[in-house]
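In the form predicted on its own, a lone chain appears below as structure tokens.
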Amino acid sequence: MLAAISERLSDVVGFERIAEDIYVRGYSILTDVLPVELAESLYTHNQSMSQAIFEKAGIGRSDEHQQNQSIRRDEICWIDGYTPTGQMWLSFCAELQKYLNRRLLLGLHSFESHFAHYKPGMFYKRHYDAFKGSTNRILSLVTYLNKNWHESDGGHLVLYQNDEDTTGIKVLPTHGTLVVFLSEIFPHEVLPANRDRYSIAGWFRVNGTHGGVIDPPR
């Protein structure tokens, strides 16, 4: 299976569509870019994971990290690449990172991601993934692992154009949909769902190391 994924990674047509979308409007929403084999492997792996390894998500990094259930109520499990599925996912994202650096000169240095589980009624209120000027997270990426998902199931990602936008673009979290957007530009939120909602969230970062102090990915 890993060989099959590698062959698909050499096809840059989907990556070019993402790059063009990012260049023109700052975000990309595509339903047919994630390799089918990878999407299926992620779905199967996610369904087999024990809930015991998920932890309540928080906000902020390092010493500023805190749990605040009035803002977000999802549970997460970081992807470390120790499993074949994790390796395939990180390989796909590494190829995307290289392509976007070459095409858009973004200077992306590292990538971090996790599985996310929203139980029925759980949410993540409107927020930014990075503060302007922080040169931390540059691009946010989300893909969904929910089969047979319908509008009535809820759980939409809402991507807002700016702070004044109150309508936003609603994205149904259907299996295989991939969303990439500029982390500092687009506030967004996750609406409550009526079913268990599964996804992967990830962030491409630049190198924030300075003064001999290493900037960790989390």
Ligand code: OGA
Second form
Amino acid sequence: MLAAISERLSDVVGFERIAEDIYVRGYSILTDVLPVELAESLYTHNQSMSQAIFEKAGIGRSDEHQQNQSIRRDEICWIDGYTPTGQMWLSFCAELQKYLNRRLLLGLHSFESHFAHYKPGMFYKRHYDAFKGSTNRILSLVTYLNKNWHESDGGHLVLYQNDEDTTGIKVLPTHGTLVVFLSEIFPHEVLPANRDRYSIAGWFRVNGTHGGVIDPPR
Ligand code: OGA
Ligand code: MN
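Following the display of the form predicted on its own, present the structure of the form predicted together with this ligand.
The next block holds the full complex; its first chain is the one shown before.
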């Protein structure tokens, strides 16, 4: 009971730090806010997942869905709530969504996320997760499942401040690191790594319509 309460309190402290970061600079990079139990569970789940259930990632949505190997070279697996780990992850993200809505009035309405696997040498070129007005992805979230990862392993996420920025902020994809940023504001890329690189990428969305029909989930 006490443990559960203190864990919830520490979640809230972490959520508040994310909210402040988003409010002040539009992004948050924190290595100590993901609950350890959740990070471990995601790590183990990812390790045990069969390669066969990863699919080659595509660019664009539903009918425009196409694979573009010159832009991205990862394999993905969408996360549903059918496993205890998936449930724990989705409820953590739902709590974060609720907190950010209350604190920043973002009106976030749903969340989607997938595991991603980048084999050595694979990358995701500089891109936006959302373009102004043409999508309903508001907030991007990434977390990493790589233990003992060093600078020399590469695979950094590079978060750029704007279109002119060519330096960016380099984030090492180490286990438990959580990155959250405004999807329309920050172009970013994934540099090639020399080891297998595992992550989870997710997006909080607002409700919208697409071509006159209610927006499909993905
Ligand atoms: C993405 C993405 C970043 C990362 O999947 O859109 O930018 O560090 N991922 O894995
Ligand atoms: Mn992205």
